[in-house]
Amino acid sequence: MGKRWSEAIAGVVFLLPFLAVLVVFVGWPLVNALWLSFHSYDLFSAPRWVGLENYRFLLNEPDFWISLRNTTLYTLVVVSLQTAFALFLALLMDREIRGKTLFRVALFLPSVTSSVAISLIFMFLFFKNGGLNQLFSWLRLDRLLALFGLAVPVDWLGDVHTALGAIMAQNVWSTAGFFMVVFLAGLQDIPETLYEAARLDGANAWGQFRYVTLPLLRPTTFYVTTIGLIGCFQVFDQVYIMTGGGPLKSTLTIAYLLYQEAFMNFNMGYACAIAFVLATLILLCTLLQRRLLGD
């Protein structure tokens, strides 16, 4: 046996452990879920076989559309928002300023925070009574807002036409402290030399970033609008938490409708159905993003 074959099989052998976990862990069940959104299971009776009913279901059922809009609006608004403004406190944070560090620890806190207590924070802060209302009230904004329409003072969970938006606003607080890191890694891999070519070329702070820094972001601004958006799509937590999915289903989502229909009705093959479909859906806009941005 030549010495290639020797390397080969004892990189299998070292693999072998991760490959069990792999095919036990994340394989089986995959295999397993595409099986069961071909049945009607309710987890007290034997599997029945329904072929491609659950997904024909799916697609006349209004709660799915409802959910697919209040998701795709979700992550274009959060995914969006996140990424300006997590690259907008990497630029900050990548000056020479006082107390950087504790600047970065600061923002990046919320990122290794449990989700659950954010969430429970920011309704606290949603509440009628809360800390939103009472800012706005001091600040005398409070009748800005009854011109938008809104009933002061705001009940910012329990209104359809604010509940989505202030789970955005947490959303987008509590991830761009992480996003901020990944983007400031990707700040200090640019060559300094190529900053100091574009100021001798007449190139102000405006060209620079335009020119140097935007362009040779490239692959970080794609892994971070990519995670986002698999993140986005995913969103279970926070709407569980704060709004359960109303008022009137105005915060339900495609994986809070999974989560009803798998663990409240009891209906495995059709949640198994709105699974796939999600990670269709996310594999699409993944390899459309990945076209957009050239990478």
Given for the second form:
Amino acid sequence: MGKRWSEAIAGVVFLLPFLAVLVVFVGWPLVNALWLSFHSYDLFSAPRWVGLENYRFLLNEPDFWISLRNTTLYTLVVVSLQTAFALFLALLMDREIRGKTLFRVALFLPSVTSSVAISLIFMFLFFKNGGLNQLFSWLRLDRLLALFGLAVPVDWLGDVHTALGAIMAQNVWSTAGFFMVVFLAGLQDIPETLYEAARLDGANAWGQFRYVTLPLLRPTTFYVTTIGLIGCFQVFDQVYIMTGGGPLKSTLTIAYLLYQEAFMNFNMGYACAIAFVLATLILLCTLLQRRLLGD
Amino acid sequence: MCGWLLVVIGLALDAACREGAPRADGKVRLRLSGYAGNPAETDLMRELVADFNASQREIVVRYEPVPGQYYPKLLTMLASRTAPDVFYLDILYFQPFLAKRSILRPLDDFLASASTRTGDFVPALIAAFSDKGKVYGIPKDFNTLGLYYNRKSFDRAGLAYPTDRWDLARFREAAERLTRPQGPAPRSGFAMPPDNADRFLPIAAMFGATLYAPDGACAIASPQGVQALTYYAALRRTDRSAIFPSEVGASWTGDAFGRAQAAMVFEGSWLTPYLEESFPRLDYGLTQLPRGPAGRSNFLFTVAYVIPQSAKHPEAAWKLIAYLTNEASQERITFALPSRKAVSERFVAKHPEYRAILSAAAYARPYAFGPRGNRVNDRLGLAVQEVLLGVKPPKQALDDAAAAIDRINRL
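Could the form predicted together with the partner chain be shown next, to go alongside the form predicted on its own?
Let's see the whole complex now, leading with the same chain.
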């Protein structure tokens, strides 16, 4: 009895610092934000109880629906592309190729680089007289762009039709390396014997990938898509740096709308309501994903 | 572990921010903050603060310019009671700040006893920072918009330089003739910001449009407003004589002008020190904005020094403001017009190229649109952008904007 108690106390003591931090920096703000979402609060006068008014306002606000549409589109495209791209890279890097370590490092580098720096560099690529247009005209592909109804040379970040896509491309590029490493770890976990057995049964490369690699990577895929989804739903810094939500709100995301309301317009209660809607959305999507991919 | 470190750092920062009591040397410590705009301005501020500190035995001022998003940072500091003792306040934000009752401190008690007399300043500037007979800020300097033009471009096109007798029709024609879209060095007649209302609003007023009707409802969608936006958008969409800075890799319209990619821009005199520093060989002139069908119009862009109610040493803060806005300090301004009447007249006598900026001050109105003026301004910018990008016709864009602005003002 005495030993068990002392062990329990030791455990609590060891946990205490982390629990305290969790409560102070996560738990308390969370509860406070929920409480504030039922108030009208501008940081200066005392919070005023408004019940569900913030949520009702939100549902009638065109900007919210625009941001929801943009964010959903962004998440769908980026999560599927970055997952596929990362898996592709991981399969490549899993082979015995020359300079493998160098490639792995090069591909991983974007994920340890500041997203602000990456955004600034991509802005130069996306300018009307920037690198991307020069590449297109060098490849003589600019006519192709014109076929899509774009004014060539394209002002990628200034055109309503391309701005969100430009940010998507940047994000896929900068996150694929990180998820590649996760997939690589997953690939190492698949026993070689399974591939041997498959080969004995006459499976070709595609068969091995389809019936051995993919199913056994499922937990990894679940992790990658979940983390990707959470990141995408919260996309903010790229939008802030590259477009500021424009042109014409075509890159307005939920997180950016939240920032605008909280720190430009100082509608703290309303911003908290947006935050909770966003959190609920992420939770629902993750649950749905677990249904589809989980074990 | 990392978490505890955060807590410790947080407590240390908190302690560092509590600067109530005088330190061991008995001096009152003040913080002065403003946005870090152009380098000429931040350099002058540093010098002025150093000189002020040298002249004072009881006060030490620290100058903390804010790069990037100034107002979000300032409002966050005000809300967390860590605001500077004296800070810049743009005219567009004066009424929004005043609407939050607890922020700004009236300065009348100081003005009554001090050597600073409001009568020495350009009257419109003092009026712009006053409410119900109380003065809340001492303007540090001001600007209006002028028409900057590139002499070489005009010579090449065989056009006479603009004068202050130009009207909007003449301006439009010149912009078109100055535009050379093809060739090794393509150039345009005019550069406009893609998402901003502050070049459109003077034109709207030149057509006779007003932002608000006498009853306070938004009246920008009047026939005159629609005419003005049609004119403004035609520069780009019909004549193809106006570019956005980003299209030529420029960071703002003044930058596009400096690179000689636009022959004309509407800018305040903040452009002059920028051109001298970045494009010293550019040959340019400056004159008043053209006239419209309803006459002249312009806006006053100005910034004042204000003291928040939370300042612990308002007397010391006032001493700083009085020093920064006295005649000797104002004589040293190079990037805008000094807010003191006498000094700005001497300034223009010495630098006649700024005459256009000062002349416009006679009829310019403050760039301010009420207690939610910053949001109104953003919404107008969106309407301008909708038309410039061809998403909506002018009438519909302004109707939508007027409805949205009424909603913003009713919130």
